[in-house]
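One chain follows as structure tokens, the form predicted alone.
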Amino acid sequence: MKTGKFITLEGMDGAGKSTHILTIVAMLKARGVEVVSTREPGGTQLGEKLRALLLHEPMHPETETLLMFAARREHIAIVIAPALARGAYVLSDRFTDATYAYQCGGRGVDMYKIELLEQWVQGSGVNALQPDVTLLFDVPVEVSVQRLSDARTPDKFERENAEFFHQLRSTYLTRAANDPARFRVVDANQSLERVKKLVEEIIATL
């Protein structure tokens, strides 16, 4: 049974999200919080063998989705079920929102097999595992299009065109819209101060 709390980071690639992990875990620190600060794909040895494929490697869109969750369910069964079990705060940068977006949004996979999926991996009812608060860094897609162009040698994600980009933000948006009690939408094309206060707003109120 999950006693911790489970927080989520999502949003486009440039959204900014990255930048404030560290402001959350710090804020969660002060307050005798033990924090696991984890990522995904990846978070586990198996998930980064796998992060690394998925990043880089051309895979039809069905093959990309099914390994997302395969490094999801490795996710959950080393790092994620036990730190909430013992009573911590789990900080991920992403999760299964990100899968909505980028492959359902953005690749087209159908949602009703992602569904499935999310059901297989997390559970369903009283007991699935999902997120307690997911904040949505949102960007215009022109913003996170130029920090990237600014940003490291991009991933196969990052090199996408812009109509991949207005997928997910919108696909993004509407799970946003239809659960306003477990998303909190950060607009983040603001000052990284103004963004980070309002993290930290939202980190209080936990």
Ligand code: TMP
Second form
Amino acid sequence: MKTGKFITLEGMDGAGKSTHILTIVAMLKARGVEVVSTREPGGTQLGEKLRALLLHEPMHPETETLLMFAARREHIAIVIAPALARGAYVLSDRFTDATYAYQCGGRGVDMYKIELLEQWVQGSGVNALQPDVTLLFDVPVEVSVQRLSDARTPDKFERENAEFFHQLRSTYLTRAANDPARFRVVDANQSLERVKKLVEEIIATL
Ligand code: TMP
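Mind sharing the form predicted together with this ligand? What's above is the form predicted alone.
What follows is the whole complex; the chain from before opens it.
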């Protein structure tokens, strides 16, 4: 049975979410709880192998979706569910909202297929595994694209065009608007210090 807390971080590439993970881990650890910091796709040995394929190999959008959920199934079985069951805080850099944003919003995969896979992998009803809180790091598309163009060698997703990023952002924001109890939208188009402060305020309320 789940007793810990499941926190996910989401946002477009270049929104800066990864920068804040260490802050969140430190804040949670200061409470004396066990913190498991992980990521998707990845988080397990098999998941990291799938990540390398997903980020660099061209493939059909539905293959991509299936592999994301294959990696997620393993991640839940080996890392997330056991950690939550022993009362840990699990902090995942991306989870299923990213599949809705990237594969449905960005690539145009049918939403109902993603919903089916979500139910298969995470369960349904009151026992479904869902994040308790999702921090959505939001920046305008132009900012994300600019930050990515300054960055190291881009992966397959980071090389997508602005239209793809517009679809991502609008899917994320729609999901956040539809589930205000779970989502906290962080305006990440501000100084690093200001964003860090916002993140700290959110974590403090958990
Ligand atoms: P990262 O750069 O935040 O580590 O994420 C890896 C990439 O994988 C990122 O561009 C988003 C993408 N992704 C999807 O397309 N679908 C998913 O379900 C997940 C978890 C990530």
